[in-house]
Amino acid sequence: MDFQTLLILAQDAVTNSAIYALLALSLILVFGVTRVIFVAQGEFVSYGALTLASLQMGVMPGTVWLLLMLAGIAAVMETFRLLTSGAGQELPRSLATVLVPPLVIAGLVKVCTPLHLPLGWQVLLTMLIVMPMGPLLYRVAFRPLADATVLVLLIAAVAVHFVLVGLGLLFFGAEGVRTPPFSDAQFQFGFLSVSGQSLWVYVASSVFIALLAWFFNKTLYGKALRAVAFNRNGARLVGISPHLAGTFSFALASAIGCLSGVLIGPVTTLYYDSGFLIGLKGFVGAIVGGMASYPLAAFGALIVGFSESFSSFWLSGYKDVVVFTMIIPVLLWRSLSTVHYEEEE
């Protein structure tokens, strides 16, 4: 391996690590607030890229129908909850909160899809479609199980993953897509040529991580999420709603997944089921952080990115095996160094 090849592999590793770091942070956020190991995080990556590709082709994205379907199920569940609890007077306001935003988004997409808007507007429209799916998914699949054990929540998360993969195949088909890059520029740094799209990935990921750090440390809502992650019962006693915190954490997770899909869509071909493998590599980074530490998770994502890039050069057929094997010593060390408690019934 010469120095130029080393630089190319390192550039590819940093690009992948930036995406894995975003996904690892979102997985830790969701797990800390809701105790859900969000297996379906990768599906938002696929949905982001596939939705953007549909908009660029002038086709109504299938994710719009999924958004409306989730809103309809949530409305039925909310109606049943309010009627059985004797709070029927709150029904019109609750239904308006659940149904109006998805219907407005669907109408906006219907109008804008044939217009072939510039790429920036299409990206914003993609985020507008995919991001609300996270809170609705939490409302439909996980909020009724909020007090269940972690194992039950994991089983529900796996079921949600399979449902979303199947719907992805139904809505988008088995063909892969690759979206146009944000920039066609090429920058030369000595022996290394860096594409404009790679710079977009670095900058967007860095800015988003910095915004997350500012949000959690400086804003009231961010501190509320940290409080719920630290102690759910204590947060509830001081007036912080765990359900509202869970909704917000899923909104951030879906936004991060969609942004990741939009960023990597121009550099790799994505299929309806590609998100699972990408999300799983982000999960490895989150495991390095113990599903609790954001800096360690980012460091773990960096390790995953470099391991994947360099193993693809020497062991291209086993690069995924190398990456996922890394989780074994980490889990072993965590198991030996952590005090175990019996889970409360």
Contents of the next structure:
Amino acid sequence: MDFQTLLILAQDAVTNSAIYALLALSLILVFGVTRVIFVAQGEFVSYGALTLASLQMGVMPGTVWLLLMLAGIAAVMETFRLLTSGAGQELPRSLATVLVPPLVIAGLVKVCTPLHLPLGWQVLLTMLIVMPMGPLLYRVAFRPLADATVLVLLIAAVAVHFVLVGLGLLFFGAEGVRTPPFSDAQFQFGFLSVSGQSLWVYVASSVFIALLAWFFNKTLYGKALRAVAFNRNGARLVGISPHLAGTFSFALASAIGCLSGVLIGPVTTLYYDSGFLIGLKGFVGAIVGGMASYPLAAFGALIVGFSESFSSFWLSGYKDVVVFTMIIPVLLWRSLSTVHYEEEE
Amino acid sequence: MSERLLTVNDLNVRYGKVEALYGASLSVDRGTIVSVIGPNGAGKSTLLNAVMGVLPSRGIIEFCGNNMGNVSIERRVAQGLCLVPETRELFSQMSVEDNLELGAFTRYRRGDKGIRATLDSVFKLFPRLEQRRSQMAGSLSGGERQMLALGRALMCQPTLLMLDEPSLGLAPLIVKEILNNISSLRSTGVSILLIEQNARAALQISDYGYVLENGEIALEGPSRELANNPRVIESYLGIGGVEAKIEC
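The form predicted together with its partner chain is what I need now, so please give it after the form predicted on its own.
Below is the entire complex, every chain and molecule, led by the chain shown above.
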């Protein structure tokens, strides 16, 4: 391997690592706050890229219908919950919160889709469609199971993953898409040629990670989310609602997933089911971080990105095998070096 | 006549088939300290957890005239009901200051501007917390952790503060300091419902007391009268009875 190949592989590795790091952070956040190992995180990546591709083709994306369907189910569940708990007076406000934003977004998409808006606006519309799916999925699939064991929550997450993949095939078909790059520029750094799109990935991921760090360390809402992750009972006793925290963490998860999809859409061809594998690689990064440490997860994502990139050069047919095999020594090391507690049933 | 703050009537709590609390009734008036004493396993912590909504219960719980039946824990906190549990439930991996700020979460959501002033008053009450404001809560000593738990509860400006065994596991000198702090809270207008195994100390700082035995209220009365009750002396105060005062 010559030096130039090494640089190209390293560049690929850093681009992929940035996305895996974002997904790993999001998986840790969702797990910490809700105890859900959110297997379906990757679906937001493919939904993000495929929704943007539909908008660019001037077609109303099928994800809008999913958004409306989720809002409808959530509205029925909220109505049932409030009426059976004797809190019917809260119904109008609750229904407005669940139904109005998706309806407004659907209307906006309907009006804007034929206009072939500039890329920036299309990205914004994509985020508006995909981001509310996170909180709605939490309301429909996970909030009713909030007190269940981690295993039950994992089973629910796997079910949600299969439903979203199936709906992805229904909405977008089996064809893969590659969206146009945000920038066609090429930058030359010595031997290394860096595309404008790769720079977009680095900058957007870094800015988003910096924003997350600021949010979790400097704002009371961010600290409240961390508090729920550290001590759920303690958080309730200071008035932090675990449901509110769950809703917020799922909103962040869908936003991060969608942003990742939008960023890598021009770099790689994405299919309706590509998100799962991407999400799993983020999961390996999160496992390196023990599903708890954000910096370690980001470091794990770097390891995943580099091993994927270099194994695709030496062992291209086995690159995924190499990445996922890494999880075994990490789990062995973690299981030998940490104290185990039985989960309370 | 003082205003009734908390009314608990015919409260029943079950753990599966085991009845932990049955028919318990008590009340707390505004500006008073009420203590509940009793042996281990009598249902004291269960009582507080049920009032806070942590445990499901049957019976009537009224706080400030409102029925708390279907009210979530978070809303009870927002209405001024605060519990410091026996286990403290601090955020060990966060700093002392972050723990205290999170105590004011419901006030922050309401847009309350006085949070910084409350933080200063908590630091005045517990100067040791100010010295340790950047330290992780998990690295504090037992007494400091109890002070932090109390301080965090005070940050939400509770109308009624419920304390579960605040002296548990602490050295005698620290117990004295904590009990002095609790006693001084009365002057700030906070009402307190205190659960304590240290019956003598509890009856000395409270205005009214209840004795909980086997899940039922066995005795009640003004604390001074309870402290002179031969049954209370025999079962809970031991040698010296009411004469053996602790310095508060």
